[in-house]
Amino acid sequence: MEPLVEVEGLTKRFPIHRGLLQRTVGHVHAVEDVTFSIRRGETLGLVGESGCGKSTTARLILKLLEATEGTIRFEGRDITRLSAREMRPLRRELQMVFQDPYSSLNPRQTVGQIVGTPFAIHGIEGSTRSKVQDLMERVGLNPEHYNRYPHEFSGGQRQRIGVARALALSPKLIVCDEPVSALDVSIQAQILNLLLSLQHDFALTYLFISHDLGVVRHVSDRIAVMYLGRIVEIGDAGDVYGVPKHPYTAALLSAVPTGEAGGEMKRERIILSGDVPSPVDPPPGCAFHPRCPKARLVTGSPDEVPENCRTEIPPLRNSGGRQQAACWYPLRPDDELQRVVSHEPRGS
């Protein structure tokens, strides 16, 4: 299937300024050498810990931030260095649903004004009121509430307003930046089902960002896992969840609670040592090596990791099946860590 979005070598470094002259003394390595594509009509889930660069990647793709290096292609066209004026026609094709439904809506505007603003900005003729009310009905809102303000709605209803605003110009790509993380669990399911229904009806393509692995599995066709600004694994959702190849992915999956009717936990947790390194001074070689349990299994020592893990950055490469992993020693089916994720008893 033809890719709608292609990202190659995408990098974003934020300069650190100090002193009276505001000299650059370092950089925050927010996104480093990220490469992936999103096919038309699919949902690519982007997961990882807070601060790993997920939202920055999304903003780079939407040209809300300028990339330091790399290439972004939309429908085969290189949009990396387009100016704000050149990007304006493309804004209709690229939209975003924000994380916080409380802060992403202007409290001084009515629903009609919020959802109708895209029509005014792009000079779309016709009855704006009827178009807005149609969109409100489509996302599950009462069209009669056209003149209400955001504070008169619940959190789930506010997020529906945000979805309606994103749909207004019939976009091709919608970036969902943790769209349900601020909502109650019961409301999360409603919004996720709404997004899936809209994708089917309008042939939408999603980049779905979340730290909730259960949510991502429910909505995604493929999943990309980020760690400290880099993609460490990417593949079909079933493959990534069933047989993860990167030790970091295995650790994330081991933390997902799954239980039986009585609530008894079935998974054994993979405990990672240490903290996430600073993006200001990332470790050399594989960024995950200071915390990697697989690297210590390779050496057989709790205090040592292989030389190439410490000195060489592993490329994202095929690791079996349809998955790619950035690891010198990807997990095998008989690995100790793999058994933890797949619930198999040790020694089986």
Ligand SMILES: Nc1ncnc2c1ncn2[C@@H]1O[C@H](COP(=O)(O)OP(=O)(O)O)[C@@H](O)[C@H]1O
Given for the second form:
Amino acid sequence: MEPLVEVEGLTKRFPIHRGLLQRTVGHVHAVEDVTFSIRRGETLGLVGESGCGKSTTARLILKLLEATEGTIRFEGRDITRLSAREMRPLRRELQMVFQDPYSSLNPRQTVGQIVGTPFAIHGIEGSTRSKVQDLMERVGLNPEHYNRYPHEFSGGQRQRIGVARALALSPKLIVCDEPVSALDVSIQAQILNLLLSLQHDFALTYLFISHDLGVVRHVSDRIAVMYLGRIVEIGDAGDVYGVPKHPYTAALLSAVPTGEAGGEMKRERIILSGDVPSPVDPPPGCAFHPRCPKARLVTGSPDEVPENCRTEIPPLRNSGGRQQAACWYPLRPDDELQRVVSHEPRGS
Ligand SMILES: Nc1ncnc2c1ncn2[C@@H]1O[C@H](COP(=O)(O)OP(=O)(O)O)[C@@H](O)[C@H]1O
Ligand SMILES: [Mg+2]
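Can I get the form predicted together with the ligand as well, since the one above is the form predicted alone?
In what comes next, the whole complex appears, and the chain from above leads the way.
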């Protein structure tokens, strides 16, 4: 099937200005050469530590930011350089659910106004009230609360308002940027289940962003793992989660509690040394090499990594499994780093 969204070589560098003359002294390499597609009706999970470029990728796709390089196609059409006016008819097809259900809703508007505004902006005819109340019901809110304000709702209910607003104009793509990260763990599953059932009923396509691989795997058909602006691994959720090829994916997975499965395979933690390096001056070669446990296993020395890891950026390519990984020394089944990851099927 034709993909709904295709990005190719997508790059965003934010200039850093200094001094009286505000000269450009460097760039934040927020997103570098990112290529992927999202098929109709699927959920692509985008995961990685804070600061690795997930939100920037989302904002580029929604054209809230201008790409430095690369192309974005929506339904086969290149939208990379469309002006704000040219984007307007497309706006209703591309929606977003934000992380913080507190700051993303206008406190001075009622639910009716918040969810009804898109209808007014796009000149949709008919009774806004009944449309909004239908939506409220669909996302699990009491339609009688039409005239209430955001502060009268709990965090989970507010996120339902955000979801109703995103749904209002029957979009094709919804980008969910950390939609449950601000919610209590007990509420997270409710919102995730709501998103899944809406996807089924409205044939939605999701780009689902989270720093938490445990959350991403519950909802995703495929998973893309980002590190310092680049995709380091991408493939079917079961493959990425079950038999990761990139040492960074394995490290992220080792931090996810195995939880309810109660399987006999216990995850050991892979200790990642050091913090995420600055995207202003990313390490040369593979940006993960200063923290990579595999690179040290290859040389057999804790202080040394192979030369190609330090000098050449590994391309994203087939690496023995069904997924693609950007690593010169991808994990193999007999790898001790892969053995720490348990093999649970998706959605268990
Ligand atoms: N408008 C901006 N100007 C300058 N730097 C930015 C801007 N937006 C994001 N960044 C930087 O880009 C990098 C990626 O940020 P972001 O996409 O928000 O990451 P994530 O969502 O994965 O946490 C970070 O280093 C962040 O500080
Ligand atoms: Mg973010």
